[in-house]
Amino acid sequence: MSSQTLRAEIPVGELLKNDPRNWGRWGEEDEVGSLNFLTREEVLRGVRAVSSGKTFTLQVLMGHPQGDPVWPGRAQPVRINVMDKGHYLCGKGVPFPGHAEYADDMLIMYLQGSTQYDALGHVWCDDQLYNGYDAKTTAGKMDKASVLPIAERGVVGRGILIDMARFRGKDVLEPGETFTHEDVMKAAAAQGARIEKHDILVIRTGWIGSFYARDKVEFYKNFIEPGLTYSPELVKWFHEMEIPNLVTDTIANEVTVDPVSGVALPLHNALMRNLGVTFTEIASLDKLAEDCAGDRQYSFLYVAAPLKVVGGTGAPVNPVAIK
């Protein structure tokens, strides 16, 4: 986006301040938020949303040969052959006793290059992260709030998939096409399921499915993503409903820029700084939400932990639904 984009008539922190928080609730050292609604409970509530024993992997492919869904300024993955079998060819191979050979690669990218999970103190206004941290702890690494404490802990709990491209009769909504809380009960109802308190809520949109298939650079032109949109409402709901994770197949979980305030990832602030509450982003949702679409169960048991980066601002992940 271009720094024209990005500027806003009114300071997010302003835009927030009769909002809700959650910070001190689990004490001044936590570092995981709405995680802690996921309780052994609500781990067996998520147990008993299985019934077939189907199971769907959500992160998108890493290094693609037609290139990753990544933020717009983020370089793309490289993967990089360090050891095959043409170097035993050309003599360069390592000898083993037993003369085996093997491969080896590496791979160079963005923590937040892939699906991933953001750390709560990624995003931050007027210098504080969530729960109140300092944002110079984030000075050369994140020494509060994180990725590895959501790493250590794991997130896992009932999961329930809103299908809202294929509730507003399209294959993937538009740029910048905006959906409210309100629109996410509806599209529940429709599915003739029912949003609970402590769900893992995963909206798909169709977005990162239909990068593959369009042109890359109409897909970052002017690069606005549809989603969700900021409301103080929805910020209620979000806090009444106790949801612990956000999930969706958009690289930023909401729409680029409010339409209304023309702040830049208002919830970025409001529901993960304010609130606790853990972005999932890059999903593939796809091939789920067509199997719900047939069988018509939306909830499922959601497991997930993100790689143990030390002071990572996020960390690539595949979430597992098992339904």
Ligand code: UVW
Second form
Amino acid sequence: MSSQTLRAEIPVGELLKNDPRNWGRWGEEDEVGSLNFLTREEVLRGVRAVSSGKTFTLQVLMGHPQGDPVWPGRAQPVRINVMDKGHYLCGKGVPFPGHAEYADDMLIMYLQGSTQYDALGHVWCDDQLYNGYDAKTTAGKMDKASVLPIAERGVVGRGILIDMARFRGKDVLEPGETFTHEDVMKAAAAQGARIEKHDILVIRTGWIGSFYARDKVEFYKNFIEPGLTYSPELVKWFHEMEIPNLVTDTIANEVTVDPVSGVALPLHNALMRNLGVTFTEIASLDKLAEDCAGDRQYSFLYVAAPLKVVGGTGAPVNPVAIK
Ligand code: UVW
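If the one shown is the form predicted alone, what is the structure of the form predicted together with the ligand?
Below, the chain from earlier opens the complete complex, with every other chain and molecule after it.
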């Protein structure tokens, strides 16, 4: 997180002090939060959303020729070949009995440097993570509320796409453009869709899709993404709707700095830390959105499981939407 973007006017804990929390709701040892709402019945509700069998993968490319969208200050993923035909040609290939040859490579990246799930403990305030875990448990690796329990559980349920960019008549929302839960419901109504309790909420802004066509210096200059903006009413709505997972095509799932309070990323604390809503960021939603606009079917079975990284603050994922 770039410190230059942080200019909180009030402490985030103070801003959120009257908001609801789900701490203890699923026991003192819980580490998957609102994913507990995704029961077997919810999986079957997701399956009932499938009608055509069309599938869409929602991860961005890793190693795109135009660069990969990452939070300012995070390095690009680097993939390195450590074995290929070139090694054999210059006598450095590993000889196998029978003369089979192979290519091999490695990837160095931020675990949050692609489409990814945040661990519930990824962001905190007042020295406490989701469920009240001590922030000192993050030292060295995340001993509590890491991405691993999310990875082991997996995320399956009914997803619904809200195409906020299309609703506003744009290809992509403006930098810093905000929207509320009420806008989300209005966009759903305009789509002829209804957000149901326990839906996995997938919101398209067009932002990540636009990244590849933009000048990168411009993209990162005065970096401020469009997105949902904090209000107590929005938090109450997420709480009452029991939303298990928020998926967006932005790097951080919310407007970078709340224009009212000046707090950076307050929803990471209000939704993820306090309610246990899992965050999926940097999703690629343009193809899915195009198809939904075509057949007017905005709901689908959503299936995802991040990589099982022990102690990880997050992990890459390639979610699949099945219509
Ligand atoms: C930051 O650390 C900025 O948050 P995220 O990776 O969740 O976007």
